[in-house]
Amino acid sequence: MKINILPAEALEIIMGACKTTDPVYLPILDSLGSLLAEDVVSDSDLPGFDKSPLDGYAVRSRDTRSASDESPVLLQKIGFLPAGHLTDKVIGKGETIRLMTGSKIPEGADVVIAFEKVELIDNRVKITRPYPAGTNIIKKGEDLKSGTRVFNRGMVLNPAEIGILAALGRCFIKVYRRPRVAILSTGDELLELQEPLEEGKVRNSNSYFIFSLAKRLGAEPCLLGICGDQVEAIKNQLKPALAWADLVITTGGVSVGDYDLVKDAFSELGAEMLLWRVKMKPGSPMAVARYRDKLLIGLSGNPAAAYITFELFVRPVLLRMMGRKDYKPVEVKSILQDGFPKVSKNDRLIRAKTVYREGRFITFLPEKHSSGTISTLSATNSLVQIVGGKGPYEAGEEVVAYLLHL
């Protein structure tokens, strides 16, 4: 178990104990947000046939070669065809089919000329300008031939891919499972949130905080509750979860202190211990044990470093386990638009808000960086990296910044 660890190779460590999920075959509803375990290939033309982009006139180009506002072409209106439907006419000299949008064109018509362009006259069409061919026509497999590779592995899928995946035809699509989690928040200070709040208590805020995070990021969490600071009582609740969770997190009980016995309970379960503690702030007292192919994470049970060390470790395992490898957050640097005076010996992680204005990102920092504060974490969408041993920081210097839920 290595002890005291820099973050990089925290995160080196963990990252190398995590595996990529089974892929599984998935209704394209149900897969938005997965990753795409498979190649897809079109199987056909898209469109499969040449179809009209607007309400129009299906024509022969050489019809209209004479057309002018002086020597209009009048041509003999000989049927309607709505999309969807077919007809056993041939547009032959001086003859045209109203079409509508996404209509088939029919045989011998080389043109669509827009409604809006020519005149209706007792059931002729007045033409007052010559059209080449191929005007307005949407040629069979313009978008996609057949057996061209549409999507590539590993694709996330928008839904703009998922109505590409319903025009192919494709009801079902094979994507890496979604990775199931169980999160259990420690400590015998903790209330459910329909407790009456007592004097000395909290209510369990964490779990609910760590789900959401999980499930953003398109992970299967489940609640395990609330367990008191006893290592019997840890190990009964996590020892159901190891045989369908992929990944335990819990919160609280991960420090030095006579009640911190998360780890205790991860080796009594049989698991291996990795690493225990992170050279950083907030957050350094954080757990990892490998059972089997799964990762037991315990984090802090402070909520802002539960929430950093979440998006400095969790957040890439769980995107690996996804197939992901885009997992680290996008590094950027940024200008300080509030000054931060206090100085570390470790690298020290804050929330923050970054916005681009003006060709430049800037930061703001929260008021309170308190690692047990709650209420800041509201509207953040990123951390700053205040170098160990650095600062204070002022107001207009450049910082590192961490943008996260791009």
The other form holds:
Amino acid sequence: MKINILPAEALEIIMGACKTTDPVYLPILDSLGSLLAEDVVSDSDLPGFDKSPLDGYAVRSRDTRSASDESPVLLQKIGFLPAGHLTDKVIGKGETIRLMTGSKIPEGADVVIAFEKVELIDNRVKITRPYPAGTNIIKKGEDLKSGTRVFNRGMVLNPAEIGILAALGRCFIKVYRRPRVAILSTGDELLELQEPLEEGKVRNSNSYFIFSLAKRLGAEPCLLGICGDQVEAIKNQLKPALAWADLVITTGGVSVGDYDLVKDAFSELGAEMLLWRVKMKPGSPMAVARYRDKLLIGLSGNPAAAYITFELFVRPVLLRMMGRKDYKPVEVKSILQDGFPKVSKNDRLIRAKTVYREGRFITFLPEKHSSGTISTLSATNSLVQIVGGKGPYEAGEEVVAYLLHL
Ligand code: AMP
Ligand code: MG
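With the form predicted alone done, generate the form predicted in complex with adenosine monophosphate (AMP) in the same format.
Below is the entire complex, every chain and molecule, led by the chain shown above.
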């Protein structure tokens, strides 16, 4: 087990120990946020037929050749073709068919003229200018040709991709299974939400926080509830979950206090300890173990520390499990709008709000940023790196900000 290591080394160890989940087929509506485990190739042309982009009249280009204001051409209307319907009429010399947006272009026609560009006189359409062949026609396969590779394996399925899969008629799609995440909060002081608050106790907020973070990333989280500071109790809660989970996340009980028993519980369950304690603030008391191909990550109980270490270490793990190979947090240079007085030995990551204004990023720091404070996490959209040994930071200094949720 590595003890008290730099964050970069910790991340490398953790990433080295996590495995991408197996591919599964899902209905496309259940695949939002998942990564493709197959290349998607179009098996048909999109659209599948020449179609009209507007309401108008299908005509033959050559019939319009001599049309002008002085000498208009009159075409005989021989039918009406709504979208989704077919006609066996063929447009011959001097004829036209009225179409709706999305109608299939009838045989014989090579132009569609918008309704508002013509006049209808006694079932005859008056045309006052020539139209070249192909005007207002969406060609078969113009959007996508059959046989085109539409998406590559590893791509994230966002709403647009799901719409495109639907257009291709794909009901099911092969994606990496959502990682299953079991979440346990440990600490004798914890109460569940429905319990009345007692002196000396705190409500378990971490579980809900972590559940939501994992869910938003596309994982399948499960709450194991709360558990006191006893090795046996922690083991009993975790053991059945290990049969199900790809990742176990605990909070609390990983620092060097007398009641910090999560590490012991991991070991006694048969997991191999990989690391304990990381040189950073907050969240230094993190413990990571491996049990077969599953990971167990013990985060600090301090809510903000748990949140920040989740962003730094758990997010990349979950994305890797979901099939993402190349995740790196989005990093920008930003100008501090507030000072930060504390100087510490190790790097510190503090919550912040970073916005792009007048050509540059600027970062605001909340007043309260101790790792036990939860209230100011709400407006957080970034983490700012306070370099170990450097400082105090003044307003106007340039810092590195990691943009979250991207
Ligand atoms: P620990 O990591 O066990 O030393 O806990 C650090 C701090 O976080 C203590 O003040 C705990 O009361 C608090 N804490 C631990 N677990 C939770 C939780 N699930 N929800 C909210 N606060 C917690
Ligand atoms: Mg504790």
